[in-house]
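In structure tokens, the next block holds one chain alone, the form predicted on its own.
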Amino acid sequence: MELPSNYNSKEVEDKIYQLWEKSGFFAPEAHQPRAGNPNRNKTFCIIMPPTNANGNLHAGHALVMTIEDIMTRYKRMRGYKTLWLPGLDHAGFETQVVYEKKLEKEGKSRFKMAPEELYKEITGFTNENKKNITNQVKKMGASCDWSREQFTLDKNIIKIVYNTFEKLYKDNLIYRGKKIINWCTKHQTSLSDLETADVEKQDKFYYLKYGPFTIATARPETKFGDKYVVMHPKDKRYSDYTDGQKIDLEWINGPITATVIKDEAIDMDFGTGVMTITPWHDAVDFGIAERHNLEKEQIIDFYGKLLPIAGEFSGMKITEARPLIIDKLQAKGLVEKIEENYKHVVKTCYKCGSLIEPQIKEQWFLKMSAQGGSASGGKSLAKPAIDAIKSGKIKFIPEHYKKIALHWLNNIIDWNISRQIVWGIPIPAKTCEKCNEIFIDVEDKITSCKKCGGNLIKETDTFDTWFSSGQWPYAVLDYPKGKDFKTFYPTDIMETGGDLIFFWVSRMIMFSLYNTGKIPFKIVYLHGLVMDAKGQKMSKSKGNVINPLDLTDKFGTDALRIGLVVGNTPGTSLPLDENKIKAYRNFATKIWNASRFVLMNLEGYNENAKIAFTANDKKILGEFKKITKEITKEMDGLKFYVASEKIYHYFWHTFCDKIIEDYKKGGVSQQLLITILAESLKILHPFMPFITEEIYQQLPIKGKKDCLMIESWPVE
């Protein structure tokens, strides 16, 4: 019996992972662990963060593959019923940005496009990424249960968020309103706060003379309709002016009569401590003007362009108008001074970096608020997740991830779930034209308005992709009365980025309370991004993107898997560096030696021989078995950057420069060789399945399985 001189991963993975789907193991019925096992009767569950269907596998799900592949495979061979539940996302706003992109290459607009040939061209478009993502899960090596694999626009999964919107609703936690939104000019639709990117800035910063007080702006084009001037009721230096006085001055388009407004949202140490306010295009303003019932006038239209309030400047860009403003301001007499560079922080669209423009729109909210209120019948999406959280029945790896997330809990604000994009679950609700009375149609069989007989306005607007997304842990589970639910929710680890901790863990674990009642998952393992060699993020724009693919080709897929493990503390960025990669395919390399080495070297060898282990023997295997004992601590601490680098010491430093030297010099028994082979495969299994599996298939061992993927762990 005898392996190749080399290791061919190429030739190996493809058929050892055949191997794997056709044994049907991956499903958490096909393996009944043996009797005695003290594991036989529990469950483990990991539902996979679904892939956005929209390109390639990056290095960071070259991470999450492997570690929750880890996880799974270990849980498996210590004789857990296990689950890994594999799926694809839509994505939504994500998705239809990547195909604006392509039809732009092809000199095409989703705005010349009909609604229905975009929606046709989109699901094409990603049902082929579908196949494409899924392969190359496969070639990580993934032991997910592909007969259940879910995707965010099944039927099952939009029946199950059409009856979480309806119940809402019903729950008075969601509502139509018209409120200040953060508006994407290029792309048309509104975002929530989440998906908008801090951006500082340096701009002008112009002090303006308006009646008898001096403003401070840095967009002067948002101005034409300011019409109140706002001040602390504390501030002395505006004592003589009274809440509602009313004041005559010049402006930029001739005379108005302004009107004083006194809050307490005012910083009396910014700028000169006095303020106009523009309700339409700032959030601040928008508020002031709420607690005070006043007037809101757009002044900027849906494509970033000044509308006819602003006169001559109407129909232009508010970049190129805004010098022209001051000039005009500046012909008047009523510019004070200009501040050449002043820093400050802007809102920008997270995929394309336009600035964010706040508009009032009417949109869909869902209330989140941390106490909940008489409006909601006293309901609280966020506090029970906060209790939750509080009480420790999640756990969150690492722990100052668990501070992060009560703090954004704590401070909630309420979601503006609709987006003005095709491709998305539409949002089931229609208005009347007449009485403007609003119906949530699930079924879609409403046909006219119940309350005066009148025309339905169907919803145009789809849910923001997060709504679905976090959904997701019960949904693919079949809740509420599917046998998957029943068996393993709650799920038992959420592994993802800890830049997802407010996407999509928060709400995942908000909506999960809220439906089903039970926590979502146990723990949160969060782990770090994946950086390139020098430690900087990966960007198309700085030609630094690594494909995991390009690794696995190079080196073979247990040498990446492995390579992105050892020393991968939770939450910490992590360089890939490709002679690191390098370094442990030399690894795996050496295991296939030895292995050969051992399977060379049996001649005689009856495996159902009597075992007999000399005193020698026997005083290697307690040192084995401690090692074993250790790592396998570390395995169920989630440890698993400890355990492999462990198991990869003990492998080279012990079994080939030890153990294998003494049996050439008749130290060792023939028996041992083989059993510390065969029992260092199973512990570096999790870690690199094909080259272990490979080897495993030709070892004449007692009892051997049909796979090593279900053997049981050495330590039981």
Contents of the next structure:
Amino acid sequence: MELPSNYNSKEVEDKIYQLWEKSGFFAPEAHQPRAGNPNRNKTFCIIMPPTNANGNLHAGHALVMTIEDIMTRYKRMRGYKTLWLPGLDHAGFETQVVYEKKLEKEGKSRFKMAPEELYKEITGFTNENKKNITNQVKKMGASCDWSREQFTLDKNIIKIVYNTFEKLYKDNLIYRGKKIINWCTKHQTSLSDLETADVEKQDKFYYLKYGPFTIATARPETKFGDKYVVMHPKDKRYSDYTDGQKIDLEWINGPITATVIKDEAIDMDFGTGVMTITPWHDAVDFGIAERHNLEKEQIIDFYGKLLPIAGEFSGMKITEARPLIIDKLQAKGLVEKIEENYKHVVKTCYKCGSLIEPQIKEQWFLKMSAQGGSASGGKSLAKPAIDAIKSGKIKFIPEHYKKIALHWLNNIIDWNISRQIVWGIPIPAKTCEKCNEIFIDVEDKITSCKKCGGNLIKETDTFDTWFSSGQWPYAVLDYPKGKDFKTFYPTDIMETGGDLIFFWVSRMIMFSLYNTGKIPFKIVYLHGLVMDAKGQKMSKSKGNVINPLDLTDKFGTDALRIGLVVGNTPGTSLPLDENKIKAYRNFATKIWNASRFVLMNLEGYNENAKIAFTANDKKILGEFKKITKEITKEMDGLKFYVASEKIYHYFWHTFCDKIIEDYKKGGVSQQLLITILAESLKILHPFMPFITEEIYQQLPIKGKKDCLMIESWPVE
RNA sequence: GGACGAUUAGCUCAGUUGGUAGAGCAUCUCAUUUACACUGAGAGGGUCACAGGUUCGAGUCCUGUAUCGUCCACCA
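Any chance you could show the form predicted together with the RNA after that form predicted on its own?
Every chain and every other molecule in the complex is listed next, the one we just looked at coming first.
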């Protein structure tokens, strides 16, 4: 019984993963802990954040897979009925963006394709990626139950999403409204507020004469239709003007009649304290217009070009038109001054960086009031979520995310869930051409208006991808009647990136409480961002992206896994340094060689013989037991960064440096050596599953299991 | 404009109810073919960002300041 002199991670990993898959022990039903195990009637469940099926596994995924696998393997060994449920995400907008880039490279455009054709192509693209990403997840050693794998576009998921939509509509929490939304002119879709990124920009700031007033703006191209001039009701400088007063004045394309509006939204200290409003293309202005019932007019079309209202500038792109408009205003003597370096914040599309052009558009919205009960006129989505978090029913790790989540939920605004992209779940609604009556048609059966008999127009918008993934925890467990739902819900831990706290985590909490009446998970464990070795954010443009699969190739998956975990506290970003992974590759080699040494010294050893430890053995075992208890405590406290460091330290500097050396001098018994090795491998297993399993398979121990994966943890 | 986090050895980071500072990597010295050189034994290296306060005692608790980072926000 001897191990080869070198550990070949590549060969071993594939072989061992196959062994696990064949064993069937990834499924919770298969694993039967011994009769007396105190945890055997308890369950443990993690739902894997569905991986985007639009590319390759990145460093962040590697961390997710590692942490969740550690949690899963640990609980499985403790005897819990353990389920880690894997999934894949169609990732609506994100995938569409990736695919559009691909089309662009090929000189094609999605706008010249029929929607059905585009959908078919992206389906093919996604299917390829699904296989690819699944293999990469396996490469990380994930012990998830593949027989339960789910995809966000599976029929059963869509059905649940549709039912929720219908229920929300009946509860008056969904409405169709013509409101101002974030429009990405490049991708031709609206976006939620979370899908925009604020960017600081330097622009010219123009002071323009508007009748008796001077108004300041960075966007003169939106000003064509401005016919309301707004000031604060308490501004003494303008007390001569009254609300509703009409003023004739000369403007860009000729004389107009302006109306004075008094509104408290105006900051008296900013600019001149007076502004004109463009309700169609500015959220603040939209708000003012709504409050005062003012007319709204579209100036810029959905491609970012000026409409006929701009007269001679009609059809021009706004960026081209801006200087020309200023030239004209200057010629008319309407430009008072121009500030050169005006710093302000603009919204951009978080994916492509294009400037967001606010537009008014009819969209589907989800009501998101933080108030509950009758005060809000019915049910509230946010209120129960706030209560669950406040009361500690849902715990955050690290804790300070609790405040962040609550702050967002307390200030939540209605959520635009419509997207004008094909890659997503279609919104199951129809509108009557004649009377505008809306029908939610989950089964796609309604053919004419039930009210007036008119023709129905089928909705072409799709759902924001987070509308469906926000229902993931109960949808994948086959809510409401499924056996898994009854067994594993609420789940135990939601482990994901801190950047998803609003996008995903908060929405899962709201949807789950709304639908099931229960929280979706007890603990939210948020890991930090994986950075490059220098602590810089990885990005393709910087060229500092580290491919985790290169590291597994070079140093083995086990080395990458433990390297990602040791010293990595949740919530703080972690620099991924190849040298660190290399150091843990050395540790893997150490484990291998120590095991080789033990196996080479088995002469005369019989695992079935009666155990007779010496006094010194017992002392060492006592110390080991103490360490084991400490590690178990850290594991239960989800402090994997401490637990992994402790077992690392014990194995190398106590077991190898002291105990094995002692053995050479005859100080400890053969039995002790093999006992400590076997027990250490169990503790190391969640962190470094491949190498520990490979060695375990060769170990002569009493009552050996099919695999180390289902061995009992040293502390029950 | 708000909120949150960070600041500890050259580098990356731990430090769980307050009790004379820890790990890995790096550096230096020594050992020399050992299960393992992807090795062993040892060493050097820190006013714990700064200023106050509470305490017998503060890296840890409180207040303030600075720098960095992140998130949120409808100043045209």
